[in-house]
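Quick heads-up: it's one chain on its own, the form predicted on its own, in structure tokens.
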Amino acid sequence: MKIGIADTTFARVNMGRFAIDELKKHSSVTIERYTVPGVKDLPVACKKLFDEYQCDICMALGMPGGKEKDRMCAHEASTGLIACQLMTNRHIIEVFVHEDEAADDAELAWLAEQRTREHAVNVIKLMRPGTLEREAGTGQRQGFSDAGSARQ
């Protein structure tokens, strides 16, 4: 298996690095990095690691600002992933932190750092079939706590 990490400029702490880290915590697969400048270029960069690297999983990670602004360039880079995905018959895992979603610096690199590494072990899960289905109505969440099951 081959898995692309596409990666952005902008964002204020190296998410790449923690998902290489951390997939090869897990497994010896082979993993490609692209990086460009902002969150709405990670579709193209993702579709490029599907078609020119034959990647077989993507993660798409990004950090928008926080402001309106940001959160709609955001939605679009998501609408797009969605498209690629679509596309290209293969998972993207969206991990985007948007800069408000900490009180502070030290926090918002601390939720990169968690959610990044979170979900580079969905994408592991992703690769084994059936793996995922354990957590099915967990209430799992990436980076802050997970909320439960609704049901007891």
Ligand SMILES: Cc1nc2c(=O)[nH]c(=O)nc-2n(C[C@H](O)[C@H](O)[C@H](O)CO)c1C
Given for the second form:
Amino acid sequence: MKIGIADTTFARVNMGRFAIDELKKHSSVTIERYTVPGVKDLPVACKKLFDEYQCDICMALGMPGGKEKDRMCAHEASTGLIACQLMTNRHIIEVFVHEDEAADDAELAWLAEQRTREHAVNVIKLMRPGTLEREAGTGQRQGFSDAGSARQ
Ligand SMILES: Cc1nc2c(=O)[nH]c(=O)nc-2n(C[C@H](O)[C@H](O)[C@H](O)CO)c1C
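Output block for the form predicted in complex with the named molecule, input the form predicted on its own:
Okay, now the whole complex, with that chain kicking things off.
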């Protein structure tokens, strides 16, 4: 198994470092890292990780800014990431941390690390068929607290 990590220099937290650290804690998989300037460059980075580096699954790590044009960029990037998944028939776990989700820099750094690490664990679980099934409907969230199951 080979995991691709695509990340950006636009992000204000080194999300790639946290992803790699977490993946190594849980498995001995091979990891390829590909860093690009911003989120809109992530789809082709992931495509190259699949096509040229033979990755089986990718994480796309990015940090959209708080302005309207940043939100637009993030939406475009997400659309590209979905297209890449359909073209390659492989999963890309998108880990976007919007700058305005956090109240200050300290919370932003904490959120980016936490969300990245939790999604890295999701990647490991996705590679082991049936594992995520045990958590279906449990209201998992990455970063802030889990929502939990709704009462039935
Ligand atoms: C407006 C803008 N906002 C963001 C952002 O919020 N987050 C991010 O990672 N990148 C942004 N970029 C840069 C683009 O994603 C891309 O890197 C450039 O347009 C070069 O292709 C741009 C241009």
